[in-house]
Amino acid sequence: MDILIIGSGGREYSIGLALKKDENVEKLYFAPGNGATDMLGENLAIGDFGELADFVAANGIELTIVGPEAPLVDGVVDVFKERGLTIFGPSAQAAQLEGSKIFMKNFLARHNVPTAKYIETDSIEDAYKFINSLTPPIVVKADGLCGGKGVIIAQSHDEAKIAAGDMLSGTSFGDAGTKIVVEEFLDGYELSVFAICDGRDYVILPAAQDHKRLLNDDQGPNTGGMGAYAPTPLVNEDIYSKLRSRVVEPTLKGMKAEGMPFTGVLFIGVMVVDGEPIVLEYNVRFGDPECEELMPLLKSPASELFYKAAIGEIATANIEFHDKYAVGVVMASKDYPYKSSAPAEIIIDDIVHDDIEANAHISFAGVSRGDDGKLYATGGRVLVCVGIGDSIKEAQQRAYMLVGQVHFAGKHCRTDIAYQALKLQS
């Protein structure tokens, strides 16, 4: 089959690069890709979701996935499914799991499914009420889209009302901030849990770890992820038993249920406090940069995960995992995540360890292609060093070891990826 796919970012990069190792596959699209993906297919300079889907029908592309969230809280399934096509992904109604933090809170509270105690409002003395009633640190998440950025820590009281007063005036994310979240900070450990999902029924992913600080021993500011592993050994059968019955499955019972039934990725972030697994929040999507772990450790052929999730038959697929560990090392450029950094060519050293070549790859990010046919970085997140091992330590070794081989002008990177892990295994 021919498929395309919606985004232009690593985890985008990411799944093609499993679909290109599918036989069931014949021919790769991208909207619109990046400077690499060009490697993998032909990418598509067209924006429109209505032009995106007469391409599709008039070139019998049979299977659409959505990468980013944006496209998804915009509509573009509902643009597709009007047209009869088959796409990955949830509606615009259901996407609003990830689009309004307010609705995600609400939906979790109707429907008895555990997260931490909160405040939604656009009020600034409810929200300092709410915020003199807790024990920092203290939660302040801007309710709509922030690219990941909009959930601010405070460490004391007055920090939290400073964040909360510049979401709601608009100064810190917008619109996007002028209804706000509070919550109560949970002490525990964070996962990155995915489930596949066709509106009844759903596979669970192996579950992730992700590293959001710029920093080593998680210091510094957040970003948008500066690398993951997975599975993680933080996670035993009980907690999948316990995600499954108190999460996803009353999770997609209640967006049944209120006529908005949820397909495509349902991404939980959990913190797990004293066995306890608890919803931060819902994302619907692929996490980037976990999806990139996540999909070389696919066994089973990537088009049948997306494509029976896409037409309602994910009970049907027998969708296998490789016994084996995936960690990713993001490459970044020289200011991320404070500005734009210029145009750095990128160098990659030949491959001359049979080992790496047969068990690390790079995932392209923030690439782009110039006249001279040289790849750039030109983003945040460039690449992703991805190394796959039948252990954790094994993985980061081949991962680290592929970083050594990428040159760029102000490259960064975080040289503890899954320390976490390693600790808990020494």
Ligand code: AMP
The other form holds:
Amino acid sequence: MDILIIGSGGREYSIGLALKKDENVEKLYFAPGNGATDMLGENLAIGDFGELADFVAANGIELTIVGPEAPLVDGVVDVFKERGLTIFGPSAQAAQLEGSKIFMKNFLARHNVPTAKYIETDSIEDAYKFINSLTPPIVVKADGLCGGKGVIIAQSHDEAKIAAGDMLSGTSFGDAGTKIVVEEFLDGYELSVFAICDGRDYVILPAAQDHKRLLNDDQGPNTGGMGAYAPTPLVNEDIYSKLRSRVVEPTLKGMKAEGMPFTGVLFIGVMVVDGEPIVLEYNVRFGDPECEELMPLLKSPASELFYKAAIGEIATANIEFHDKYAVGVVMASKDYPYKSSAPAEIIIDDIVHDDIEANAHISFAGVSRGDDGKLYATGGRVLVCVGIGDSIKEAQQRAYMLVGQVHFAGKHCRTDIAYQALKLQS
Ligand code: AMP
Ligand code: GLY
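Now show me the form predicted together with this ligand; what you just gave was the form predicted on its own.
After this comes the whole thing, all chains and molecules, with the earlier chain placed first.
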């Protein structure tokens, strides 16, 4: 079948790579794609959902997969479904699980899914009152989509009050912050858990761990994610079982009962506190860079996973994963995450090492192809070097060997991706 992938990041590139290996897949399209996805398929410069749906119908594309949250929240799935096209992702209504933190927190409360104690409010007085009742650190979140930046972990009551005031007045996040969530700080370790859902049934993928901070040892500012690995040994069968019964199942039942069955990727940001998984947040798409590690671990045809979920038949899919580990290291541009950087040519050494050739690869993200045909780093997170191995250590070593072969002015990366897992195993 021919498949369209909506998005332009490393996440979409990695979905493309997985589909490329699948013999059921003939041609791939990306909208808009990036400077490297043209090596996997055809990039389409079509932004309008209606025009994209017309193209899909006219070209007999059997499945569309939506990567990022913005088109989901903006209703791309609804536009495609109205035209009878098969698309993987939640409706705009269901995408509120990510699009509005207040919707998400109230939904969790309605369905008794464990989450941090919170209030939602647009009143500064109520925010102050609740802040005074908590012990710092205190978490203040803007309601709407803020590109991953709308969460402040305040170290004092005063800092929390300033953050709440700045959000509510529209100073810090504009309209996205005119309503806020204030919640207790959860102290534990964080996981990224993904359930592929078809509205009723689901498949849980191996749990991953992201590294959100810019610098080693989780120091520096928050980013979109500087590297990830999967599966993580920080999860055991007890945690998976609690995630199924206390989180995924009540969520799917609740969404269905409320008239917005959830199809697509339910990304559960989990904090494990004293062995109990607690939901920090939901996203309605794959994590980036987590997707870049999960896709190469998929043993079953990728098209089966996405297609069966999209048509409501995930229960009939037999989804298997390789008994291996993947570690992905993000290489970022000079001024990431502070500001954009000047384009820098990417030079990749000829890879002569058979072991690296066979067990490591690049997922390209913030790259553009110049008129000279060369690849340039033009985004914040430029690419992800992914290593696969029989152990996390082996996968990590392969990822970093590949990092050593990639050059562009100003490149930087963390050198400790997967450190929590390695510490646990040592
Ligand atoms: P969110 O956008 O809600 O995932 O928040 C971004 C990041 O802030 C999360 O990945 C966590 O690292 C952190 N965070 C959010 N909420 C809490 C909380 N209640 N307690 C501790 N850390 C949190
Ligand atoms: N890596 C975390 C995210 O995609 O939100």
